[in-house]
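First, one chain by itself: the form predicted alone, in structure tokens.
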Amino acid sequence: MTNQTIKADMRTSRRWRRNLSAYRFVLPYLIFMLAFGLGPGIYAILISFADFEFGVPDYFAAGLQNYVTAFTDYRFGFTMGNIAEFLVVSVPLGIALVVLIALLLHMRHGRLSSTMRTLFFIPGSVTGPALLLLAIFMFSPLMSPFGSLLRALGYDSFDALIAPQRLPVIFTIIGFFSGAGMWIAIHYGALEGISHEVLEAARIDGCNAWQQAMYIKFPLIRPYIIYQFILIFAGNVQLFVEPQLLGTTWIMANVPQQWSPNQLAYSFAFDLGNFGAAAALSLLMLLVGLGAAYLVVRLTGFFDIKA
């Protein structure tokens, strides 16, 4: 073995040893991310191909057909226009309200701030079928301490509030109440990483708080909002429990059964047994979002190494 091989072993071995640290760091979320992501999605590629005609799933005998199922189904086109509807509301919105109130709260450091950080992380300890009937309860004007402000808006009882053309907004405002503060929480703390030298720097060229916040604060926070985005994005094409509870029969609110894409695949599995047309209705929802990730990663450069 020549000395240049030796030179290399060594090298390789030491970087491999410096590298370790991180691949066990890696490592829990590597095999969760098989377990409950990857492994989950190949299964579904397979039996959306699979025929469940004897109740047993016969790999491949299907074909197309199930995809052919699930995009031809009456209620498909219906259900789509829905989630694109809510996804339009909910995403943009949602976003701008939880960057506006990080900054702020930014603007205003203290206990004020503290306390109302503290106010707006309380409801997303509230998630579910639990934060389903904290819902019920705030858009019944007959108990909800806003009563009086929607019947001012002609709302005189839950059901007359409750209808298909307003659900976008009313599911928007069930899960911004609900995820709000997590973001709130994340970006004040990329608020907090901005370098005070770059602020008082703004301050002494005559910035104020509102100049601050449009021109160094938010450009300085940008990848963490384009992150929020794709998370946000990725979890509003999944609605499913605020839609399927509300239309329960314990309910029975003014909400079609199959309002929302994951819906419709619920009961293509659980109605009609057809599981291969709900695995390629969702492996569809799937492609929504790795395709909306992937265009704003391309067209905002999100993991461009910046110098």
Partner chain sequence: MFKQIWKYLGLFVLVSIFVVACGKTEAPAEITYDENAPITVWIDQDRQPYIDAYKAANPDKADLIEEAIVDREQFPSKVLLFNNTNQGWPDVVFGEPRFVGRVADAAHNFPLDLKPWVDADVLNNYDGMAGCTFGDQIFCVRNDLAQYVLYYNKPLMDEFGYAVPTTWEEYQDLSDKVAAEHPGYLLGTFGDGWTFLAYFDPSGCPSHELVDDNTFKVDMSDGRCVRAAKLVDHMIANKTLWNTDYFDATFVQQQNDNKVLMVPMASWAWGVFNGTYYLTAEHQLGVSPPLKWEDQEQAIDVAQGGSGWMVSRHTKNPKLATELIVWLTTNEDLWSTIPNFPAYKPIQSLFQDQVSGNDIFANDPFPAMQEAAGLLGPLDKWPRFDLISPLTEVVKGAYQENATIESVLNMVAEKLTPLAQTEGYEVVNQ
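Since the structure above is the form predicted alone, I would like to see how the form predicted together with the partner chain looks, so please show that one next.
For this one, just the chain is written down, with no partner chains and no other molecules.
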């Protein structure tokens, strides 16, 4: 062993020791990510090449057949179109409304602001399926507190309202109320973090509340908005519970059986027993989410270290 390698070894071991506590902090997360994130992902890659004709996986026997099956299914284009429409409506609208509400709440501190934040947060504390049941009541003109509004718009019954062409908007409304509270709290926290000196300087320079919001606060919480975009996009690509539950025999709304790509993947797995095609489709949806995140991070320089 030469002197140089010994020195290099010592350097690495010193660095390793220095970082050890950091690694310890990361370890629990890493274990869970491997077990419940990366592990199933790798398994999905594996079974996407497996043949399931007789229920039992025959590894590497299918080649690319599962991908062909999934991507040429008669519902593939339909579900992709639906999710695209939903994303176009739900992501920009969701982000814009949440940021607007957070900025408005931050303009006036005090009891009203904190009460409103709590109110916005309440629907988010209800889990997905239960929230959907709540939404069904809200959308039923006979029972809803908004019943007269719905009837004024010409929707006399739940069945008249829930039609395939209105689903992207309906799911956006449900998704907004379930997620908005959390994001309002996060953006509000970010706004609280803005230095008082900056805001005071702006005020002395003659900035009114709106100008402060637009030119000072908004640019300073931009990283949080990008973060919200990535998570909302990845979450909404995976839309499943809302269309699945609305279409069950118990609710039986006019929702096509496989409306979102995730429902189609579920149907591949649990109606047809083709876990391979389900995995292929799930991987595609993962790629869509990752791709969008990558683009946004690249275009905005989200991870650039600030000087």
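Numbering follows the first chain given and starts at 1. In this text, the rigid core denotes the largest set of C-alpha atoms whose superposition between the two forms falls within 1.5 Å. Small disclaimer: the values here were computed from a predicted structure and weren't measured.
With the core held fixed, the Cα of Y294 is displaced between these two forms by less than 2 Å.
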